[in-house]
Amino acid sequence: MDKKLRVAVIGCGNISVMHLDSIAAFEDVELVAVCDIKEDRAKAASQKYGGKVYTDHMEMLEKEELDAVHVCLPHYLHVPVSIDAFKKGVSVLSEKPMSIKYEDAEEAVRIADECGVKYGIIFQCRYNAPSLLVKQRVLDGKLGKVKCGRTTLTWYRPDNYYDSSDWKGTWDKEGGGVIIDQAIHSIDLANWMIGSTPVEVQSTLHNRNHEIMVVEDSAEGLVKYENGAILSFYAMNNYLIDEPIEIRLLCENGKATFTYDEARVVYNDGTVETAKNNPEDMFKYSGGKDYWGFQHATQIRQFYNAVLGKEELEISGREALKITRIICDIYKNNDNKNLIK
């Protein structure tokens, strides 16, 4: 076997299980270290998965010879910690969002390129079977160009969801609410399908039902594209349960409706094509939330193959700039002057 990739995880909170379980499953990868400013979290991760314990990521980057790190930190730390790794010649796979500021995201891409390292951003829902079917039918022309689309997300995040965190529900650390944390995936999927450059973003944001946090719990808006397509979005986290997200696309040759779990494509000639995630093919994680999906391992494997030079990185920092600009513009262009970032 070739030399194993030496990797580390920075941030051992809830989402890290998706990364740590994946790392443990790959024979060509060695978990060298885990890092968290809360030492008990790092120790718990080390006891379960292995790796040395650090509470300072800079100390870890100095002491360990690493090929890649996974950044699983609060949103505002994604870029600065990634840049620290780049400057040590270490590739980075960062959780979404890429950044809470577009200019910072651009700077991170520039520095990664200068340092000659790989920079990946987690958007695991692109690897769902329904997403892949619809994307392929857009690309192969069977559906044709997307003329318009809509995304709908109605989930539930009570006040205690924010109260239990020292960074969620804040402008300076999370960068927003339902858009940047929950709806970013569905908006990314629709934007990916449309495949054109946005020329205008309109939005209205509200905090309608939360007392603990100050960011938006409701949002709606419109994105206009260079190729004439339009995308409407609606998101809120006041629904008391997490309903499946839904994306609808009206295309030249038919319509596509899909969630994270299933897709239905109806062509203009009346034929129908469907896709569902196959539970038997899904990676088994030891924890996590159902709405995180099951494709972290797929994207992590693809990132490792890119680091090893076996294939091109698919969801790079440069690719993620596309959705980062839209998300940042949604906040920038919010026309509700009573809720300003």
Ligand SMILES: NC(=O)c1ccc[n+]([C@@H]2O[C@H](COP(=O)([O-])OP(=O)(O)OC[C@H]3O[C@@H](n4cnc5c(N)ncnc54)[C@H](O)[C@@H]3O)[C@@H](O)[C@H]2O)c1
Given for the second form:
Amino acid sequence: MDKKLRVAVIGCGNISVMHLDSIAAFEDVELVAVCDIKEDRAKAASQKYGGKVYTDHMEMLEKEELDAVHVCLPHYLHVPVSIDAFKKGVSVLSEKPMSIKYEDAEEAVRIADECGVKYGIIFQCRYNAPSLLVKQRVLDGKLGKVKCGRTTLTWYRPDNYYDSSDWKGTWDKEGGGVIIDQAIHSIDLANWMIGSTPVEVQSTLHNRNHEIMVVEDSAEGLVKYENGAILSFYAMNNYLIDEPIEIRLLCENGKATFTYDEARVVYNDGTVETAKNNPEDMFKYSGGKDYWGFQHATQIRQFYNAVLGKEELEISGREALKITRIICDIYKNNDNKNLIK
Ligand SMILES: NC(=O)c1ccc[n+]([C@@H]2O[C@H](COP(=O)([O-])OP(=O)(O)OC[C@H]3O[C@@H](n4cnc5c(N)ncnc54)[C@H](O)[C@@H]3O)[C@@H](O)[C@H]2O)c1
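Requested next: the structure of the form predicted in complex with this ligand (the form predicted on its own having been shown above).
Once more the chain from above appears, this time first in line as the rest of the complex follows.
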């Protein structure tokens, strides 16, 4: 076998298990180090998965010869830590959102290009079987152009979800609430299917039921596209369970309805096509949550193939600028004057 890819994970909190389990499954990848400012978290990750323990990512980047790092940090740190890695010649796979500021995201893409490294952003839901079926049918013309779409997310985030975190629920560290953290996936999926350039974003944000925090727990709005398509979105964190997110698309040749788990496409001639994630094909994570989806390993493998020069990177920083623009505009164009940054 060729030399193994040398990788590290920065941020050993909740989501890191999806990355660490994936890394452990790949024979051509070696976990060289894990880093967290909370040493106990880095130590726990190292005990389970291996790798040297660091509490300072700069020290780790100086001391270790790395090919790639996984950035699993609070939102406001995604861009600065990614840029630190680029400048050491290290490729980055960052968790979503790419950034809390659009201009910073653009800057990160520019620096990654300058440094000649790969820059990927996690949007694992694009790799669900239902998402892939609908995207394929839009692309091959069987469904045709998306004329109109809607996304719905009704999830549950109790006060202690925000209370137990030192960055969630804040403008400066999380960059928003239900939109930038949860609905970003469903809006990204719909935007990816539509595939045109947004020309207008309207939005209204509210904090209806979370006195514990200042950011929005409810949002609705509209995105208008250059090709005439219209996407409306609704998201809130005040339900009592995490219902499956639902995306509906009205296309030239039929209608598609899909969740993370299943898709149903009804064509104008009455024929029906469906897709479902096959539990047998899904990667098993030791601590994954079903509403995160189970496709991190698929995207991480694709990223590594790009680092190895075997494939084009699919969800690159440049690709992720598209959803980052929409998310940032949702906050910028918020009509609710009671909830302003
Ligand atoms: N793709 C998905 O579906 C999905 C799901 C959950 C979370 N996420 C994303 O993953 C990221 C992390 O979320 P989380 O829930 O794991 O958060 P978390 O708070 O559980 O973990 C973040 C970790 O980063 C560490 N940290 C903070 N500053 C640091 C620094 N300067 N250097 C090193 N470590 C530092 C913290 O100590 C913490 O352990 C966020 O961007 C979140 O949106 C993505």
